[in-house]
Structure formats: C-alpha cells, structure tokens
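Single chain ahead, by itself, as structure tokens, in the form predicted on its own.
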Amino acid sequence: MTILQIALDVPLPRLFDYRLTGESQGSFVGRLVKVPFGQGVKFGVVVNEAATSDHPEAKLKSAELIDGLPALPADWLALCQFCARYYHYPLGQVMAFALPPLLRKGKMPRALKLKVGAGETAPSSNTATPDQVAAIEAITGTSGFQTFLLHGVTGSGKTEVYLRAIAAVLERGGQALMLVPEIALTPQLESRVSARFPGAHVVSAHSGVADAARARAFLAARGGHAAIVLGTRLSVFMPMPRLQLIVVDEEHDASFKQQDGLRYSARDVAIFRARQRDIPIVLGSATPSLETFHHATSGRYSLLELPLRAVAAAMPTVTTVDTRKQKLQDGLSAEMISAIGERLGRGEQSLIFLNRRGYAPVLACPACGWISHCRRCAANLVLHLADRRLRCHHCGLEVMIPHACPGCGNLDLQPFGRGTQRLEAALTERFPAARILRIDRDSADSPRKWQTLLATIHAGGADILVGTQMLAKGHDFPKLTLVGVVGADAALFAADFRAPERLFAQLMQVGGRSGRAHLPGAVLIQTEYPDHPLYRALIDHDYAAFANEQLAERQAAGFPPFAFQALLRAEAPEIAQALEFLGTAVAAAEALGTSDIMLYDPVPMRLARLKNRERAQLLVESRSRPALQNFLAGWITQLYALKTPRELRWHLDVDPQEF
C-alpha cells in the first residue's frame, strides 16, 4: 500500500495521511487529489509518499487521484514550500492560494488554443540608446543566478530593455516571466508584447481574469507552450518549465506585497525563483524600493543605469510653489491656475493630481463638532456628492448624506477637505470650456471603463486629467506637459518611517508623465515646506541624493533594510482579548530565548477598529536574518498550541510594509 501526504487547504501547518488503493506505477508527487475530510471532500497535492504512517493503516482513509490534471513540477513544489517555511504559512493554503481556483476544485478547462512559432520577434521601431545597448548586453551575456537593478529614469525606456532581453530567450527557446504592479498596466502591456511577439503564445495572470482563462494559462505556462506569462504578483506562480528570465517592473510598488492570506512579496519570491532556477532577473523602477538600492550600491546586486530619457529632450522641470504665502483658489495656487490656462491657450493637456478620491474627506457640523465617523471603522466616511453617499474607504460602508445634523439637527452641514471630486468640480467652474476627465477608482471602476478614459485621453479628447495615483505610472500621454501636485505635504510627517520614501516615488513617477514626446514638460508642487529635503531632491531629479539620506537615517534607527521584521497581528471583538493574545505571545516569545531578537510592547494598530473588529500588533525585530527566521519558526509552533476563544484570529506578517 502507498501512503500519501497530502498538503490541503486548512489553517494548520501539517500535512495529512491518505493510503492510495489499487495498483501503483511510478510518483503521484504532485498530483491533484480528492480527499474525505470530516464531514465532507477537499481537494489537495500530494507532497510525499511513504510506505507507513504514524496513524493506524487501517483508519487511513484513501485519496482519488484527479485524472486528466498532470503532476504539479518539483521546482513549483519548492517554491511553495520556501513561501511555506519563510512566511510561516501553512503549505496547504500557499499550494491552494497558487492554484488558479478552477484547478484548486479538481476541474479542467476547456482546450487550449494554442500559438505557434515563439521565436518570431516583430522589429523594434526604437533605435536603442547606449545607455539601453549596455543594458541589454549586460542581461543578455549573464549566465547563471544574477539579480539586476534597472535604474531608469522615467521615459528612459526600460521597457525596450525587457523587450529585446526577452526576444534573446525566446530565440534560445526559452520562456520568459514579467510581473508589473497593477491589473490596469496589463492589458497596455499585453498589447505592446503581442505586437512586438505576433508568434508567440502570451499569457496573462491577474486577479481580473476569468477562472477558465486562468486555469488555461497555468496549463499552458505549465506545458511550455506560453512563452511569455505576463500578470500582477500571483503569477510569481506560474510553473515554466524553460523559464530563463524574470522581469519585475516597478519592484518598488507596494502591490507586490500581498496583504492578507499569504503575505508575500512577489518581488523576494520572484528573486528566490531567479536563484532556484540559476537565471537572470531584472528589477526595473526609476524610484526603487531603499532596500533594492542597498543592494545594488553595495554590490549584492548589478547597477545597470539609464539617465536619460529615451525620446523627450529632458527631463521635466519641477518647481515648488510656497502655498504659505498666498490665499488658495478653491484649492489652487494662482501659479497653478496660470500653468493650467497656459497650456489650454496652446492645445496641451495638464494633470492636477490629488491622491485622495471623493469630494471631501469628512463631513462636519460647524455649530456642535459632529463629524462622519464610520461605526464600523475606527475611521471617517468620506463625502461622495456625486452620488449622494457617505462612503468608508476601508470597510465599504455605505449611508446616505443627512439632510441635518444627528446631534443637534443643524441643516448646515459643511465639507472639509479636498478630493477629486471637488478639485473636478472647481476646475469646471474656473475653466467651463475644457474638457475636465476625472480618474479614480469610482470612475474607472472597471477594466472597460478604465481602458474607455485612456482611449479618451490618447485621443485628445481631455484637457485637464483630476487623478490618483492611478495615473501615476506607465503612462505615456504625447499631449501631457504639465502635473500639478496637491495635498501631498501630509506624507512628509506620516508615522511610517516608509512614508517619505513613498512620497518620493510617487511623486516623481506621477511628474514623470509630463513632457514624454518632444513637448517640454513641467511640474508644479503645492507646498507649506518648499525647501524640505524631499522636494529639493524631486527638483533636482537626484534620487539617489534622497535615497542616501533616508538610508543614513535607517542605519542610525535601525530600520531595514539594517534589520528584519516581523508583526503578529490580532483582531477581537474587543481590543482587550486581542492585547491579551499578544500579551501571551510574548510570554511565549521569552520562553524560547530572545537574545538575538527585539520584542517590542503589544498596541493597537493605527487603524484600531474595522469591521467592527478591534485590532492590535506585535513587533518582532533582529539585526539578522537567520536568527530572525529560527525564532519565528519556533514562536509559531508555540503560537499555533495557544488556546485561544473563536472570535479571535491571529496572522504573523514577514517584512511587513504597513503598520
């Protein structure tokens, strides 16, 4: 009799014993199975065989295996297990979380529809910079395991970089992976690499595709007839079988963290897949992460630059504008205003762009200080006019705007603060002749509206974009010549050490939109603190400058990338159980010796409440990895065996990225 150990998907951090019935031929690792499990069937992968089991052979129940599904390769195996053993999760739910949910449920999608001829490479209309020559040398001449940093500037054309290194691997018959940090560049991205790869068979993975085309995707990477997987941070997990490069652009973004569940990096996952296969990745950002910077000037890495942009002559220019001395119009500087006019006077297009959506974040009572809070949320309800809702941002809730004040039943209720919204409706009124095109996650709700507002824009039909971040990379507007900046001075002071370097990012990556074509471009930047360290460095497009400073200021604090983290979070009914929890944690924690690690006191989080649920964390710090890593792997073991009441739920978060 064969004994399985089979990984299912179930918060606990063993694998389970099933016997297989019948005859026997060859490895069932990695295949698909279906399982009895209390009360009713889970489907699951085979992750061992054994010929005993620590369980009576006769209680074992037997597993089915899932014809038709072909066995999952060992270095997929691996990499979820390195997820399993460095995110202290358990390996049934990381194998689950990177199945595509078709799969996950033991079913088949219909055929492939496969492409032909993955060597064809349709000619490049650029001409390669020599700045671009060397880069492309540099990947394309590397053999073996080597993590680059394509430091561009932005127009500097890193994506002409990706695309010729993956023509050479496709020539070579090889498979090629690009991951980008948000669903909205994939399509623009997929169109550009089908064009440029008309033979090859490109795949996408993403939140956003349907289950069957999914499941189709993952076979096809699988099989090896996807030469080129492209998707968001969960197609770090695509099996390919003659996968010779790995592509993470913008490796900086925040979305390569996943922020619950398993909570991984795609970006660290991605370079761990680069090593285990012994091949080249490429880390590309104009702004990167501080760590990857690290890296690179420390010689972990190779630095490969690209100063210079690719088509526009320069650079845009940035200027602050000292919002201290002068009365705003409705928000706006008049130096503001007058850039906008200019560049309506001379056919061009302008971006104002605020990160905060909505038409004010709060609605007041000015005679007795009642304020929209959210009762679910330890947060306010923003103000949403164009639909008449009070809206949270972080649970969802939805009400309707009160014709009157709950607490004393004043009818002059009153905004404050700015969002899109209100910067849109004010830009209308000062400016009734333009065409004013608002971008926001409630306008550009969808993958179809969304590609219907670039589309508009492409072609001309908007003279001043109201934007998020949403705009604020991998964007290329030809009409684009100026970016004004609003609201950003809050990120300066923020409680996150990341802050400021968040800010930097995307503030250059959203001026970064101006001037990309042969037209001049320019950024504006309203501030209270024009000569803040941080906007001299925008100013003088010195990321580099700014990157050193906050890293001098880190190793003196003693931040990453200096030491390594950990935050076991909790979440109750009420904030006394999930402090006692962590409380408990700790005890256990100074069981187990805590010479080499910092555990610091139990609080609430900053978002203390949501979801009508009460919230608080743990931090856990070490100067050095592996100590780090030994500790947590002891700590969970003892955390798992707490008795703890139903309502309370715990998650253990590595390199954490929010507080």
Contents of the next structure:
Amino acid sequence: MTILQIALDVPLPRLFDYRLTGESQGSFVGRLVKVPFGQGVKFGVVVNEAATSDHPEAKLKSAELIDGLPALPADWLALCQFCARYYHYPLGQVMAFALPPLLRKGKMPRALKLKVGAGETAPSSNTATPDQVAAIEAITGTSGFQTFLLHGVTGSGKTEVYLRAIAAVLERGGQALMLVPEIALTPQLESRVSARFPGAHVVSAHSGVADAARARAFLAARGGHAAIVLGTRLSVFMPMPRLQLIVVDEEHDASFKQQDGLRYSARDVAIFRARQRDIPIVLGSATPSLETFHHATSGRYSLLELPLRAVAAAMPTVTTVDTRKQKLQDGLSAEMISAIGERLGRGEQSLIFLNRRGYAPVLACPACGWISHCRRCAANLVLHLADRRLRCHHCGLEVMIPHACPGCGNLDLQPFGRGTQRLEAALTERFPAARILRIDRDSADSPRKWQTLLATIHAGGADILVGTQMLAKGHDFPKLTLVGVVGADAALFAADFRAPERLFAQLMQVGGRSGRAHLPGAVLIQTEYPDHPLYRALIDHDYAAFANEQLAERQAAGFPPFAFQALLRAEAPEIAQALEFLGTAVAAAEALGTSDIMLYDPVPMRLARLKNRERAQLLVESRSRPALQNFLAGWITQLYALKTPRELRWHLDVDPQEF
Ligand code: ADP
Ligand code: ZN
Ligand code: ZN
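Let's see the other form, the form predicted together with ligand ADP, since the form predicted on its own is already up.
Below, the chain from earlier opens the complete complex, with every other chain and molecule after it.
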C-alpha cells in the first residue's frame, strides 16, 4: 500500500500519514489533497510517499486528491522545505502560507484567457548609459547563480536595467520574478512593466489582489504562461518552472521581512531560490542594507554601480539647520520657513518630512502629570485632533479626547510633542494661501486614497506636502524642489542598532525626491547634531562613508552582519509567565550544549505589553550561521516538547529585524 506523508496546516513540526483512496498509479508528491483531520477536514500537500507507516496501517484514514492543480513542482516543495528548516516553522504552515488562499482550500478559480508566449518587447525610448550597459551585460552574461548588488540613487536608471535584463530573459523563453516593497507596487510600475512587454503575460501578486486573481496568477506562473511575476514579498513563493532571473528592488526595505507567522525575509529566500535554480539575482537599492553592502564589498556579491542620475540632474544640495541656536516657531526654523516661502513664490513644491503621524504623540495634564496611556499596551495614546480621538498606534484602541483630566479634573490638557497633523496645522496658519496635503497612514489609509493623493501631487495640486515615510516612496514629483526634514534626531540614539541605517535610507530616499534637470533640489535637515556622521554622509551623498562607519561599529560590537541572531519571544497574561518560559528555554539550551552560541538573559520586550499580553524575549547569537542553525534545530525540538500554560504563546524569529 502507498502511504502518503502529508504536510498539513497545523502548528506541529511533523507530517501526517494517510492512505490513498482508489487507484494508486504514478507519483502523488506535490499533489494537493483533502483529508479528514480531528472532527473536520483539512487540505494539505503530499510531501513523500512511503511503503510503510509508524502507525497501524488499518487505522490510517484516506486522502482524496484535488483535481485542477497540477502537482507542485519539486523545486517549490524544496523551497518550502528550506523555509521550514531555516525559519524553524512547521512545513505544513509554510505551504499553507505559500499557497494562495483559494487553492489552500481546494478551490480552483475559473481559467482565464492568456496572452500567448512572451511576445515582443517594446524598445526603450532611451539609449542606455555606459554604466547601465555594463550592468546589463554583467547580468545577462551570467548563466549560473550569482548575486548582484545594483547600487544607484533614485533616478539613476535601475528600473531600466531590470527591464532590459528581463527582456533578455523573455527572449530566451524564460520567466522573470520581480519583487518590490509593499507600497512601491503602484499601478504606475505595473503599467511601466506591461507597456514594456506588451505581448507578455504579466501577473501582479500582493496582498491587495483578490483571492480569485491571486489563485489564477499562481496557476499562470505554475504553468509557465506568466512571463513576468511582479509582486511584494509573498510572490517569492510563486512556482515558476522556467524562472531565469530574480530582481529584488529596494532590497533594504523592511517590508521584505514578514513580522508574524512565517517570519521570513523575502530577499533572503529569493537568494536561496536563485542558488537553488542556479540563476542570477539582482538586488537593487540606493541605500543597500548593511548586510548586502558588506557582501558586495567583500566579494561575495558582485557590485554594479550607477553613480549618476540617468537624466542629467544634479543631486540635491543637503544642508543642516542647527536648531540649538534659535527658538523654533511651531517646530520650524526661520530657514525652513523662508525656504518654503521661496518655493511658494516660484510655484514649486515643498515636502516636509516628519515620521510621526497624529497631532501629538501624547496628551498630558500639566497640573497632575497625567498622560494618555493605552490601557492595553505599554504605550501612550496618540492625539488625533482631525477626528477628535486618542488612538493607540500599536493595538488600535480608540477613545474620545477627555474634556478634563481624568486624574484631577483640570480642563487645560496639553498636547506634547508634534506629529504630521500638528505640522500641517502650523503650516496652514503660516501659509494660508498654500494648498497643503498631508500624506500618512491616516490620510492614505487605503490603496485607492493613496493613488488619489499621488495623482493630486503629480498634477501639481499641492504646494506643500507634509508626511511620513510613505512620501519617500511615492513616484516622481516633478515640481518638488525642497525637502525639509524635522524631528529626525531621535533615531540617531534609538536603542535598536538598525535605527541609524533606517534613518539614513529614509532621508536619502525622501531627499532624492527633490530636484529635476531644470529645477535643482535642496534638502534642509533641522537637527541639534549638525556634525553627526550620519548627516555629514548625507551632505556628501556618501552612502559608502556612512555604511563603512556603521559596519566598523557593528564589527566592534559584534552585531550583524558579523554575527547571526535569533529571538525567542514569549507572551502571556503575566510577564512572570513569559519570563519563566524563557528561563526554562535557557535551561534546555544549556542542557543541549551551547558551544559557539551566546545566550542572553530573557528580558521584557521594549513594548512590554501589547493588547493586554505581556511580552518577553531571549536573544541567541553566534558568529557562525551553521552553528546557530544547528543549535536552533535541536533547541526547537525541546521547546515543542515543553509543557506550557495554555495561555502562553511563543515563536522563534530567525534574523530578526526589530527588537
Ligand atoms: P531608478 O529605478 O534608479 O529610480 P529609473 O530606471 O526609474 O531609475 O530611471 C529614472 C528616470 O530616468 C526614468 O524616467 C527613466 O525613464 C529615465 N532613464 C533611465 N535610463 C535612462 C537613459 N539611459 N537615458 C535617458 N533616460 C533614462
Ligand atoms: Zn491632571
Ligand atoms: Zn494599545
């Protein structure tokens, strides 16, 4: 009898044995099946066939094959197995995540009409620059696995390089996968790609795509009909039998790392996939992650540089304004106010970047010291004046603004600090005739609103933009000549060692929005630390100087990329329960032996309470990735075997990005 070993969507790191109903001809590995499980049914994927089972065969229940989805290819199964192993996450749950929701439930979408073949490529209207030519030749001249870092500022023509490399792949009859950050996948990019490859079937995959379309995209990729898959992190799991090239644009972007469930890095999984398929992968960025830059300068990756903007345009001039030397007006310096005024006079746009949404980060009572706390989180409630609410940015709790202090009855509650709404209000007061547009997750809370806002900006319908990092990722703003940065200093001294890296990337990106060929751009940074190396590097447009300085610091401190990390996190109603679990985990680790492994003490997380759950974490570190992986593999088996209170949850985060 053939026993099917099936991966099911259950939180256990094991496969389940079933018999096959009816005929048993051929191989069933990779097939989607429906099985009885507990009181109900589940869908799963056949991972192995075996002749015998550890369970009495007579007791095995039978599995039913689902038609319509051809067997998932071997390399797709191997990709899921890699993720299960590397992220120490149950294989069945990896597969359930990698499959579109409809297919995962055994439902097949109706077929769709396909464009046949890869078709013609529309010629680009530009001649590639010598730097672009060199990059394209390096990429298209590579047949086997090779990781390229394409390093070039915004507007240097990276996308043009991707498109030409993709064109070469399509000519050879291959498929290409292009991953982009969450918010960068705009209709503009989709139409740029489709316009370039009018005959090719291009599918988009991101969380906003409806279930049926997502399932169809998966099937089109699986069948090899989709020549190009363009999508956010989850599209790294698209099966593509003729895959010949992977592109990861803005490879440093935090959205490539998933922060729940399967905590994978799509960029890292994409690199594994390129190696597995023995094909080239291109990582593109103006501000590569330090991990990637380190590999590129140490020779592991191949470095391709586009040092100049493609269209003749100078880089914006970057200047700091020392805010220790003056009294700010509503948070704005005299220099900033006059720079905005000049732009208004010339009919140009300004963008003021403040990475904090809401009106003020906290509402406080000067009389008794009461401040607006979230009752479910260890965090403050943020004042949102626009809709007269106090809101928790961590759990979403909303309450009305109290008219008097809940502590002492004082009527004079004061907003403390500054967010985008308050800045918008101040600018409105100062420049009453200007059209001011605020862009943050409150004003652009749906893709549709975000598109509308972008269209307004593009059409020249705003004089001053105020916004968070969302703005940094918008497309070309043709009349934008001033970028003002306020409130950025906090990130210089944040506890998270990656904070400066993120700040530098944000400021480079937002600064890169300003200036065009005929309209030179300026970036003005308000700071109390005008001599900080991060700002100096921005002034000099010197990413490498910043990166090398950070890498030296990381090496001295033994941080990634010079060490490899994993976090074991636990949450429970009481912090003591979470800490106790982590303590037990430490004991289990010590019993296993921890040579080459460094275990830190369990500590409450920085945001120690979230939605009424207390959270703690334990950092595990090693100089060697294999040593860390070996250790984790043994450790997690022990962790699964531990008896834990019902209300305790734990998970492992490999290569954590946030602490
Ligand atoms: P990036 O992806 O690095 O931001 P893009 O590829 O989007 O850069 O190029 C920026 C702008 O320059 C686009 O409008 C693009 O059409 C144009 N461009 C790119 N390469 C060239 C070139 N070789 N000659 C002229 N214009 C170019
Ligand atoms: Zn009070
Ligand atoms: Zn909260």
